[in-house]
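Next up: just one chain, as structure tokens, the form predicted on its own.
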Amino acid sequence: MLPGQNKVGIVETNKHSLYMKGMETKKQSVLGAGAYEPKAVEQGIYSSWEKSGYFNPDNLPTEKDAKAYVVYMPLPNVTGSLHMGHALDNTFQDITVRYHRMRGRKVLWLPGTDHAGIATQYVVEKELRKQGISRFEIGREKFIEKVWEWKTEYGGRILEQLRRLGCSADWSRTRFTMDPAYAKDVQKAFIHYYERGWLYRGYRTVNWCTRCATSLSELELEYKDEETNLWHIKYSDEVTVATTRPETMLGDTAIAVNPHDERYQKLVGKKVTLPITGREIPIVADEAIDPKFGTGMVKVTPAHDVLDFEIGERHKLPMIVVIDGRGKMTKEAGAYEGMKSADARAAVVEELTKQGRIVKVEPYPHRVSVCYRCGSSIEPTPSAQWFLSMRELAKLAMDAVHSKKVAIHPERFEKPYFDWLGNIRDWTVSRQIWWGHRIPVYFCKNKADDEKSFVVAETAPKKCPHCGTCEMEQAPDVLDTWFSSALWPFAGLSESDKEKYYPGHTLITARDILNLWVARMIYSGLEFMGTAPFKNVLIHGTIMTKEGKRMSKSLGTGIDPMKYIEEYGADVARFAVVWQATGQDIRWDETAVVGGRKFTNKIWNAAKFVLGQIEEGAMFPVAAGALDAERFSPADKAVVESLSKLKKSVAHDIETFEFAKALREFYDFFWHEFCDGYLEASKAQLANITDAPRTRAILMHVLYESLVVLHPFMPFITEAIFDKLPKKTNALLLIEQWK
């Protein structure tokens, strides 16, 4: 609250202007005598920005031939709330769009939210369980209604928090990945891939979440370290295998060795009897086997390991399912039927011990795969799924980066990008949940046993082409969330927007979705639009705890950026994340928050001093003629030259995504060269009747230019000060030209 006022408010006095109530008298700073109070101004300033309409590029006062500059917002989940990663990522994006908007470009920052199939279904199911209801009791249609109700009530929370952070996205173009127009484009993409022969239905071993009861791609898995054992099991005098999962041996259909492993070459082609079951299984040679792991002999269970499935396909091995989708042993497991897999493991080990087949047991640190949403164990399981062939699409994505049509910054992230695409498996795109884009596939009811009795189409055929009589039934599966988000740069856009704003320019995101999302957007853009969706991808570091561990709300190590915004204002929160983002992962240090708070006060106090010197009739920006360079004192010359260099340097840093470097350069100039240096020198010059006019002009020039340069980083305080400048070019700093 400003001194001498009972209440400070922001009122709009014309379409694009905002003014604080309580104007001070001449020679007393219009900013008041107290410290900067962000709570007093931020809401009103943001309201003024939104009402101006300038977040929408179609409303910007740009030149007729101004080029578009498009930034795509990484889609926050509709279930999400702002975390430190969002704060960093979206501050970087906002710096970029504010800068390019001030450079006279038609800037579009496309915002939206992702329907987050598994995550959202999990949240709504939890709410239903509190009421003693399961989704199966109310049925699919009613459950989807419940999800939409939840989305209406809670789904916009994170976008409101982004507004609090100061994000200047074009909210009028906000999309949701389940919007009707978006859904239509998703359907078309599925049909397009099918007609190209790249989308097929197959019975394969997939990663299966036992809680969510759905398939997952390998990129949707997370891993936790677990201390387990490596059991060495003697199958025969010549065959001993090492495994961390003895219970799966009940489904073994081969033993595999590396073809170059001289120890076992003579055994290839022979058979061995599988303990407990008594079945005979072959010994095969396969390049995928690591001769250094365990004994160099590996049990092959095609039904319960993705790599084993691929070995099985190469050697035409049968699949025996001994663990079902709930994580329980099947009839094929014999005496262990109905047991949980963990219990069966103990029972199998006990039986093998009795038979004298356990040769050795050694502790083994194991990385166990879990569902990225619910944290439940993954159980590889055979299932009929829809797969997208990746060979041609991966080549598109690799060629785009090899040819530099898409540049990844920093370049070191090209390696994981190429490594993944170069060794990619076909993508399992179907999911066995209810919330999401239902696949446009219709099955014949009368030929349910015929796996080829289906039609891929936007709507069910009026007449079944297979039996001629049934009303075809839509497949229950939905598409992987990443399938729809891969279309984000263009799906659901109007034709005019596609023409004006596709392709875009920049994507800023975290490294953990480089392959999940970035690569998929690149090949989707090339396949459907003929052009890569963006030219530059900035991959930034991750904000960690002070100890260098990943932040986790569930473990109590997460930090809510809203607490900083509430207590110190959005500019301080933005300052703190950018200040620490020097290229590597960030070990969060709260001293940057303290530094940001001190800096806002320094800016405010310096502005108060300068505005207190302004004579009636002063104009901003200062006319070039008012800066009489021939009469500059050494202090005048030093500060003006430093400011000129700073402006060029910061512009270069923003355009090359060196945001922390740019902020630190500005900080050093403003705090040390301007405040500590020139402001002190100016006091003596202002006392001299000859030097005073020139000194005032330089003070006004430096303040104005500093507001322009700092605005992308700290938009609220700069806009609040800019509002007090008399006779300025624009009512809002938001669209002031960076020249």
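Think of the rigid core as the biggest set of C-alphas that the two forms share within 1.5 Å after superposition. Residue numbers count along the first chain shown, from 1. All values reported here derive from a predicted model rather than from experimental measurement. First, how it differs from the form predicted in complex with the RNA.
- Residue displacement note: Asp237 has its CA displaced by at least 2 Å between the two forms (rigid core superposed).
- Core-superposed comparison between the two forms: CA of Thr177 displaced by less than 2 Å.
- Comparing the forms between the two forms on their rigid core, the Cα displacement of Asp252 reaches 2 Å or more.
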Second form
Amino acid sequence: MLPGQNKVGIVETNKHSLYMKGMETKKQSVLGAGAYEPKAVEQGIYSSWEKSGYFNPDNLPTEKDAKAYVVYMPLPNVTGSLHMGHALDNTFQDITVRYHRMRGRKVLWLPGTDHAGIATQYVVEKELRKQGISRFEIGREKFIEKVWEWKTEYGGRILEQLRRLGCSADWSRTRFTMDPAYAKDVQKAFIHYYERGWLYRGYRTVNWCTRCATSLSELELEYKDEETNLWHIKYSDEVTVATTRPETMLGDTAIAVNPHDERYQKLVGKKVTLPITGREIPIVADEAIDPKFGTGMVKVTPAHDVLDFEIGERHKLPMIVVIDGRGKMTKEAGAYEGMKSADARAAVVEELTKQGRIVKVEPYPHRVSVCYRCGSSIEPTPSAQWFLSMRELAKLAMDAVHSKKVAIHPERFEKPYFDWLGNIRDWTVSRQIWWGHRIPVYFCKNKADDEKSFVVAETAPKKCPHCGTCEMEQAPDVLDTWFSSALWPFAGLSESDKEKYYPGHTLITARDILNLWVARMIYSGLEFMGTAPFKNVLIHGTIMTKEGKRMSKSLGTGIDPMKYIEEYGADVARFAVVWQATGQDIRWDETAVVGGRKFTNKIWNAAKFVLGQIEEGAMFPVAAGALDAERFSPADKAVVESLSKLKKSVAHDIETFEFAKALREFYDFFWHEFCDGYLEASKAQLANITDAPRTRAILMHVLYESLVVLHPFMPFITEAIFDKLPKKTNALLLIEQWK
RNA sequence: GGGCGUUUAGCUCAGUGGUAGAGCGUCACAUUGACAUUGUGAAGGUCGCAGGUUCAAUCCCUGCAACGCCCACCA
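Could I have the structure of this protein in the form predicted in complex with the RNA, to go alongside the form predicted on its own above?
What follows is the entire complex, opening with the chain shown before.
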């Protein structure tokens, strides 16, 4: 029973009221006299849903041949807490999931969390640092223990928040990407790729975060604008290069020019002396050089620039490492050893200036790459890493979308998808952090220097095939977090579920992880399961501040959806989000929350009115025959027809992912046609003895159908009202069938 | 350098080849009435700018501008 509710309350007689005539003995609405109070009922309703077991498709009272409808939840990071993006994303998912459950499908919404390697390690390291502990002091094993502790304590928070939002995911199947069964699939995938010859080890210049001390893939980089200089440095009378990074010249092993650049063709094959170090380096010709930029001559530092590394490979240039993995100058940097690279830059410029070699300094706006997790600058650094060849996998992913086996909505997002896959480079999948899936690779201890003395296997071989004596040692690297999340649609399922609940139907997410995650799930599904993991990808808008700025916790521009849930209830938060989510990016507007609040009030009061009119013994839903269409008044006819049109339209909208449109249509119907129009008209009809029974039936009919149609959007208030309807069974609106 | 998106009422946004719409806000009136978290009504828009197609353009085409986002191995 709701607070403020009064089961025995009697409606006061009202002599001035026409429609109340003859109804003095009617009971007050079972919804009581008070306003709707979401805070008082939402948690209770949610737990009755959970207790019912109907979030689990295996418990649904579906027809034998009911088709499965599966949605894989985009994995929130264990470090995360609910933000507006999650609220939008998960409300959309919940709408589709609740809708299809009501349409009789066997619905599974699979939830889980991602171990989020770098992000989580970063958070826990920060926690430890507060206690004055560095991860190196306590060592790998102990550190990982700490992360697990942290995960146990905080990792479930976001899932709790999703419950508060009303998400009807099957929590009994919740997976964490480092659960043993999941880890098994990750290992298998690694070994599978290795056996196919697509996964290989290489020593290359890769993107390296100097703070996290690990490699990163290109999708894990972010960019920051920086004002720097383009220094023109004269190496000799004939050779002047332009660079933004003078300190790396200490590691130069060539000068490159475009082969068609007539100015410099005669220099190709000659040598030049590198200032400061005095080393002689060759001048080579390479197509990658743009003759129009700078002087048309480029210093080549294969160890500290990804493009230069490739030039180096083509011309078999040596690599000289002058900056280490922590961003400090190495022994190779001579006098600059031990300096931070930024300081070395200043020192090198100073020295070159002294030597009169700086011939020009131009201010140069530049974009530098930074780590997407910690924001530290990226230092390209050579290291031994594992790479996944993307040629075949990218083809699988492209074909799936070209053939429309996977449809991306809106279609324009196909372009960035194809652009990325079409120009893809091999994926650096190894990371030098501790928190994550350790790669299933074992090295021979006795031939530690031999890059080829390893075995790829699920467990350490009993006997080392390389030396025959050692116990092999597992490689220290872990996998890129996205390597494991790419497997989510099947690795998140038990073996028997893989048969029943793969593939899914629609993946709903924001555009920022289209390639990082969605593309990788598509080819992983195709490679390992033989089918794409879903038929549709829905990319929704991004929620920004009202000023059009990105919502970000660190900038203090974020708005916490929990605030609205706590203050006005989940339905209002969901309403506000969906109301605004028309497809474009959203500039968050508080007035949508106001609208939602007013709307819940409207629904509650309309229901109160209808329930106050029904007679003893009346039952929901109304039998079709009771509607007596023959005798419909124009108002009756209008509302019944509108409702039936609305129902079709909302169903269509949900199936085509037009959630905002659906909600607005419902809003217009319910508020204006039903409340402003029919409810008012009904008052006169109820006062007339011949019209009253039919009118009551229509009121009941419209209320019932409205609850059904609105439930996917605003599940709590609709369930709260449904609960009070006199009806034959005690079933939940959650599984009421939308017919 | 390339691509994409947006530009409509005071604010946030829908929308359509033929009198321009919503939410919120504003103003007036209504108050024992399911609901004042309300009702009725009103004010408020050369639909970014310039061309073009058309009988007709806010909508289609071209160009421009502003804002935003993404991609790129021009150092």
